[in-house]
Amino acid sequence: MADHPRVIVVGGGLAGLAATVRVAEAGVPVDLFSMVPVKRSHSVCAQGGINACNTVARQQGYSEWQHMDETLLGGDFLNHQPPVFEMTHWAPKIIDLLDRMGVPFNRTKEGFRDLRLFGGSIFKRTHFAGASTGQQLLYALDEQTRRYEAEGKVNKHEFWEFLWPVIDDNGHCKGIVAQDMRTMEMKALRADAVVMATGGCGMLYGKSTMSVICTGGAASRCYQAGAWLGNPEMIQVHPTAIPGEDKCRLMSESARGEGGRVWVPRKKGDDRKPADIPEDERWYFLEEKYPKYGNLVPRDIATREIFFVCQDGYGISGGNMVYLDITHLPMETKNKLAAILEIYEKFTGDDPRFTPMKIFPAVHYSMGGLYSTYTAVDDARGMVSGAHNNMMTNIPGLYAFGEVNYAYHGATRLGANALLSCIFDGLFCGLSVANYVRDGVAHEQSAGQAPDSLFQKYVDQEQAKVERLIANDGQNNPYEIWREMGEEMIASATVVKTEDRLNQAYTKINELKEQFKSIKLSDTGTWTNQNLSFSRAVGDMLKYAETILAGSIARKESRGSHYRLDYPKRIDDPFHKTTLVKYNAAEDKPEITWEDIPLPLVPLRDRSYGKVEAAAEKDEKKEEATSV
């Protein structure tokens, strides 16, 4: 093989298509790899929008560093200052990118891109496309890519399946082993660098808003190669979601961000249609708890919020629902959300515009992930760009972007970073990826030197993975397992978590572990073989699971979306730190380490968003009223 620098990016969504678009701007050939169309990655699901400070929010007193400032807040300082601030103050320029690529931004009648509301923040801040951002941008790089595609600087690979990285002897990463989902032929790639940008991993918890492909799996294979987990046990749960039989469809945080009202009968068990309960008969609980941000505030503390309420017993009806209310907005402003409010009639039937709708909390979005390294700048104010290790995994040569990197979100992502996040990575630390294969640093051998032996072993380590599971006539359904494992994770490791359940769980989990040992496929083809896909996913998805439980059993206090209530409080002393996850192979279990977060540019502060802690004595007070 000819010995000329090569990249491959694995995954389709944002985060890959915009790594893709810088480094083959940068003049380095990129393999694509995608289990479905990009067009169709899940990154088209995106709804509200993406942050950034432009010259309207600065006159409403917004600057870059109150953004950076929201998000370690957000993340309730479990995220690292440096990558954060770069991140934030290049969020203007990426918008100012994505205009000039097309992308249809919403704009006010002066011709400014407008700017909505969103949570963490009382100021506009969020641009947006309608309802459906992550679609527009998702499109625009993808029109991007096909540019470079077809000046041959881009070989683009869909419906392949990622399955192992190729490690060589000196701990290098040097290609990948993948397979064609509809041959199911497998072949090792050579490659220099390679960017995983696979996404979360909603699929273990059964039902999510995630879409079907985020199995977590890609991560997982990575993971039980070597590479280090960041914080898996930090699991995003968004408050607002439609519940389904399949799964859960998101009811983005643009709808509260428009002016939309959380809130249920103050009155228990009140089963009244909403339009028939007066205004004084309602209890709009976030305004009244958090007057300062009221439906704004951040995920994680709405999730929890309306999970006690409808514990409580003051859910719709008792059961767990509450309202989330458009019904008074103006017209022009529910035009503004027509995505979301089309998905809510289709399948419920009813019209969001004059009916409340039902919602409930979702498992919806990874901040743990990958862990990854980066070179801050000598004042901590921003990282060094193209530095070779801006998010690089502890392996050399595997870089991480995208929601399957730790890096920016802390222990709760604020609403609209994904976006920003994943574009960010993409373009600002795809330099980092060209610089690297390029000035050939740390390369005792390139990966076109590398013998065809090395690609061989884990050709041969795959395919004996698939011959294992087609033999193998267990009596175990590989659907019943990850059916198991996604109730049990949804029970122990979401809303709220406790030592027992967890440990509980953690037992389960290695009970299906043992049960996948023997576990029968009902397709043995070898042809589109879905089955055999998931099945194999569904042995990592359990080895992923494995380490959120392990992280949230010695993580012993509440941080963010990782709420415990044996811990209820934020114990900085020992626990601002990162939770890194290392794969022991001889004992197959995951080993827990920490790691110090330095805090250069902003303080460990008080979480509360302004909570008024009378706000449930006098809820109670209103329903004892009420009662007599």
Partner chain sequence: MIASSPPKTFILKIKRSLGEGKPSHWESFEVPIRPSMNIISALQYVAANPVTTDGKNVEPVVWDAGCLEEVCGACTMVINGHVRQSCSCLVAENLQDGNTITLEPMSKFPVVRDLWVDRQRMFDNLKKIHGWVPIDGTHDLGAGPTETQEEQEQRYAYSRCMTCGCCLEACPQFTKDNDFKGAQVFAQIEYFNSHATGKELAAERLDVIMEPGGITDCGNSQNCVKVCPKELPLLDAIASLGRKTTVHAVKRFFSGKK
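Only the largest set of C-alpha atoms that superpose within 1.5 Å between the two forms is called the rigid core. Residue numbers count along the first chain shown, from 1. All of these numbers come straight from a predicted model, not from anything done at the bench. First, how it differs from the form predicted in complex with the partner chain.
- Annotation: Cα of Y479 displaced by less than 2 Å between the two forms, core superposition.
- Core-superposed comparison between the two forms: the CA of D99 stays below a 2 Å shift.
- The two forms, fitted on the rigid core, differ between the two forms by less than 2 Å at the CA of G539.
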Contents of the next structure:
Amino acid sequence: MADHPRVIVVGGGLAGLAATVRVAEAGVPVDLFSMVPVKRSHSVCAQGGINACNTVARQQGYSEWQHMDETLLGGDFLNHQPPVFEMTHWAPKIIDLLDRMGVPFNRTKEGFRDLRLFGGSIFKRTHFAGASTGQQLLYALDEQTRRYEAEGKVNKHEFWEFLWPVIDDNGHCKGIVAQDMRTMEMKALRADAVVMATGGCGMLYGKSTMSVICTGGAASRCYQAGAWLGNPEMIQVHPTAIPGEDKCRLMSESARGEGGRVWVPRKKGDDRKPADIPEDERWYFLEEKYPKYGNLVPRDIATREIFFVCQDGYGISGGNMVYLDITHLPMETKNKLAAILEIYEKFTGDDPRFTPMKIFPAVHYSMGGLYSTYTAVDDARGMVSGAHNNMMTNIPGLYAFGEVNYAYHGATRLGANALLSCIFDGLFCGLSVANYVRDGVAHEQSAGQAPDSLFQKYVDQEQAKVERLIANDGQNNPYEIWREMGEEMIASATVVKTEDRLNQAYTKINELKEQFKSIKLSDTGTWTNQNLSFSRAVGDMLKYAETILAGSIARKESRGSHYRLDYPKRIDDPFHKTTLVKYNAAEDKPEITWEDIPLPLVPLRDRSYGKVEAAAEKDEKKEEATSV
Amino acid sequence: MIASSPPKTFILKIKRSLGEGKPSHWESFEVPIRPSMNIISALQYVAANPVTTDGKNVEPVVWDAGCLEEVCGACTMVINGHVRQSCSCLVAENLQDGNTITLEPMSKFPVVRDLWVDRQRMFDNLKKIHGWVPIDGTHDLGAGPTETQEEQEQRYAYSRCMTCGCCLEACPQFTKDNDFKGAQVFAQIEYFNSHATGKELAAERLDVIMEPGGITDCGNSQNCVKVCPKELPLLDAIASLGRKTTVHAVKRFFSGKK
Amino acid sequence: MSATPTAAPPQLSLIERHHFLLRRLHSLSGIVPVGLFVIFHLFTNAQMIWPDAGATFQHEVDFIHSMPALLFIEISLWVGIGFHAALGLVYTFTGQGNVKNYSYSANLRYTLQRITGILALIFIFFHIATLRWRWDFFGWFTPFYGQLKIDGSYGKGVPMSMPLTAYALQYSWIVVLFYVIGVASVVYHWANGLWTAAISWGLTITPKAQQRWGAVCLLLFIALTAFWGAAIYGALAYSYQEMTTDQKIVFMEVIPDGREVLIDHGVEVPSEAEAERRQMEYAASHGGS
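With the form predicted on its own in hand, show me what the form predicted in complex with the partner chain looks like.
Below, the chain from earlier opens the complete complex, with every other chain and molecule after it.
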């Protein structure tokens, strides 16, 4: 019994729960770790929907192949093709399964699943449940997980924080060290495989659209323990979000689609209320710079322009915000936008029907993350089902699923593909995990047989870290370091990047790393010490931020969401490659190597702007008018 | 809006304790007001500057938070005596006596520390009522049952429950000492029992809520529906279960099985 | 994998196993035996408002006393009230009112339902104890106690219900207040209970239906309030001048200082000799002592 194979899943979002369900179903017991009750994971924030080829679209000429092609083109060919092939071909099955689990997908008159249009496609291929698809999908998987929990096959550890992977002398992952965030108890847990499903790293940008738990801390710890990162520089920035004091919340683009205008005061730092600023003192910069498209310029241009205007000091009150104004629209149009306007009103207290909204682009998703491998089938059309290494990192026994996995989205993720990739990882690659621990071929000694000393070593290491942090009597406030890191990262590594600014940020992050060594915790207690947990994460965020900067500096081209002002073109030779980042522990810095990306199914082609981009933008408008 | 200039700072009065059963005390923090500031950003300010109005350095306040978009349910607390999510609570609209806002942990759940409570009871109850659709497995077995738009709309309303616990905090019948299940669970039973496959466990779920702490213990104060941030049709769920349990009890009696 | 194993059922006590039944019976016992009787009773009392209250009210009282199987009805009422009150008390203390922070109208009704339940219980006890069992509390309930002396002696057959009730209420504002609070509690508790019962039993499912049924319950509440209001008004407005000579004699017989009371109210009272003569006549014609 002691030697029965076990699996640890870290993270209880869509990917983690899908993996848990799949592994438990295969008869392997799972220990599920999460910093929050899994039902509160960040997946709840996804709204739009989940993509999959479907009966109707198929009869109109759409196919899984085309879904794959769109995903590859969207990702600017930085994604590997066999996993994307597999994912898009599995998508319809995943929708069916979620449907069977009871997800309340919107219905047509006849009772079939309804579909909506989404960016990057002219076919309706996005399934949705109201304006909270992610929440509904997460809940369905949460319910199935609870079922296995009730059957004793899943053991949940909620409010536990992942600290470090346990790696034996052969370099195989044998478990994790984790800490109870309430009692601060620290322990090592054995497992023959560990699935990291820990999501994105938005918190290191200070404010993003992500939840407060999305620190990227877990990914950073794996990276420091020897796992490689892939394309960490690929960070998606959404053009319109509601900047808040605490975070940024998405504001749908349908406001502009319905006639909303973007503007800033012509005078820098103008502190008047927007209504008091006369028409001729307002700068409708998008309309002025792009007379043809006006406020309806493609999304990336809008993002960049808003960014530039604020960099130049024209933002509202000199800050990072511009007006999105719909006050001039007729009441019927405003009513059509009611749902999104209410969100804005709820969180800002201003009624956008009468006061212009203040918006700014916000960090939204990390395409990059832990590097992972796979076994392709002979003709490269998909992955071998159940192959041990599917979405396994370079560390045997350590897997990466969901947003923390770099595999599927390349340089830009298409809308409504995130939910798909998370669930696909869990369901498809969950079998790989189960096979890996059951077959036991890759590890001559099971986790159960590993010596206690191995685990104690890692607990001691983490305990020492905690003691160091608590004993530290420096002068630096970890919140201040975090704030500075966020500001520096947003200024250097989001919408527009340049060599100089990136280098400057790299230096700054290294200064902050130095400052971090002499921080002082405001809570040195041993009970529910959030200050300790946060500060420890800040240290790890700094190291992850460094990889984003290093990747951005090394990739001297523009590709997808990575836009270098100094290299504005895509340069396939030599940059059609995965950025592999490895941690140099001796010098505490990232090291970059490159890995070729085979193109077995779809050849490289231009991701042309103008016409195509504008058309795609229009499709998105249509979709967004019906969503949220 | 009143024309007079708004205050520059406000007092955040927080009920603090080191956990359930430990003594609690109040601490006040002066926080600068920023435009459209919510409680979370005020708490973030306090976390970075944990100094009370008496100038005392204290340990930073502990609280629970997640999405900050009112969909995860984590940051629920009692603000000015009223339960709600702290992310969607704006400072400017909730100042009392001119410049104070009080924060307390939810009173119906054990306190972990300060404003953080342990709502495990809600999740445990979901387990007790078999809160899942009993599918055969995750293999590809085709599409799920079709349903009408009306059915979907009804289920969608219930599926938005984020297990925040507002309904239970405001319920006079739900206390720490009793085992009343409360509106959250009742709504979820309606949700699962109205799905074609979920129905399979309908009788078991009804059995569970006919026990002590079940549907009959509802006192119809109807606070649940007033405080539910997602406006779930909780009254419909409660009354509908009243009907279903009545019918179920009669059937059960005459079937002679139980 | 498909079957969901159920955990071993927890051991429930006999009462716990029949929790649902007890709760439903609690609801039912409040509505049917107790509630229906209250309607009937209040309707009867409302007769006190009519000009010839003495006769009408007495007629109703006599009717009740002449009902067949009165003992059986009484026992059912006792069992009903006892059961309802006992469980009600237990259930009341499983909750913690919070009207202060959540002052919604339904929540106010929830709290009132519990308060009025307890008040109603106290009231009913005193009401029955004084009027049915003829207990004597602190002396000031003696007017009711007076009924005792009537049976079997001179006065049997003399319609005294109205004057004695009037005397009881006019005796002290405390009695009036006690009755107003007590009866209002009973009526509120029943009308609101009728409203919540429709939810508990699943008759009114949607808030709209609950609202409609609420209107019906409100009307019932108003009607019953009008009934008891009429009764109290009738008793307070009753003038001793309306009494017949026989009633006056009985009144003076059973009420301590009855003669003074009547004289104080300016009532022309028969002389003691006249009273004695009538009593003798009565005794002779009835062959009693």
